[in-house]
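Take a look at this one chain, the form predicted alone, written out in structure tokens.
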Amino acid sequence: MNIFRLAGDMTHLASVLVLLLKIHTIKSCAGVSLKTQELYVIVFATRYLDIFTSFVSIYNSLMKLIFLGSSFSIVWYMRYHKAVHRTYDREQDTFRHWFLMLPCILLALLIHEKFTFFEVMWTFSLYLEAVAILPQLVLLQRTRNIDNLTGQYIFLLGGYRGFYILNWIYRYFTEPHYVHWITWISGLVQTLLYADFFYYYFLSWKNNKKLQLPA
């Protein structure tokens, strides 16, 4: 554990709390893509299959449970909560997210560090997480209606990955034989997908204007 890893985890946790705050207190999921949230459920469910078979630390297990529980609860709210479900923009959130899964599964079967069930599933979760934000970004470009909490959620989600890249760089120079190309490349792809959003986010902050993405 180092400061960059901790900052990444806390930023990731903050992004989830911001989204839950919006859904639970405002009873609204306007501007939030259910497709992206469903992909995150699959990401965490396949990444943390070892939660009951492999113990690293209390911190590690607790974070796994938090991300699993929060991702399932967000999807439940958006699908089944009467008040929240009514605010979901089904007509705009039409990205065919299931089509992202097949290439990720095939890639995980072909490119992995070890051909075991848990390892392939873990690798699949990395590939899927790299592109899981796409339905959300497409939705924001279509609606161009980005409230403060949704904007902060996506900003923090992108920031978490940025801190993890710093964590990898730090570990590369401080730990011998620390090389994980699959994790690095997947994380880099994921970060690049946020680049356009970050540009307009900082632009709106600098000019003190409402955040809008180009159509």
Second form
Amino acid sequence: MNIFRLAGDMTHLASVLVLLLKIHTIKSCAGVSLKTQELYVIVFATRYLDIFTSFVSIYNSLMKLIFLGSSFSIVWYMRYHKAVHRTYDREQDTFRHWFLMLPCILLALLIHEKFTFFEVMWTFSLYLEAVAILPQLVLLQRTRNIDNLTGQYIFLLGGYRGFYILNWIYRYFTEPHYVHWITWISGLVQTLLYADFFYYYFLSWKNNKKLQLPA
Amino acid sequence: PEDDDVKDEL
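Alright, leaving the form predicted alone aside, put up the form predicted together with its partner chain.
Full assembly next; the chain just shown is listed first.
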């Protein structure tokens, strides 16, 4: 575990906490894409299939449980909690899951490190995570009305990806045989998707103005 | 080597 990996995991954890805070305390999910949250459930469910079969550390297992549990509970709140569900921008959040999932399934079947069930599912989760934020970014662009917590949530998620890239660079130079092209390329694609959002986030922060995306 | 296949990232 290096400092970049830890910083990445902590920003990821913070992003989930910010979102839960918004949903749990303010009872609002305005501006949050249910499609993206459902895709994250699928990402974690397919990636952590090994949760009971391979043990790395208490830290790893605990974090897996946290990410699985939090993503499930966010989706549950948005779908079934009456007050929260009322604030959901259903008409704007129209991205089709299959439009993202199908190419990821095909790509995972074609490009993977090993052709085993667990490995293909793991690879699928990497590809899907790379694009899972797209419905959220589309929703932001449509509503244009971004509250602070939603902005911080996406900022922290993007930060998590940035730290993971630093972690890979660090590990590449410090550990022998550490080469994972599929993880790196899909991770890089994922981080690049945040570039546009980051640009406007910093702009609004610099000018001390409310975050607004151009139409 | 087999050890490098351990998935230790989240």
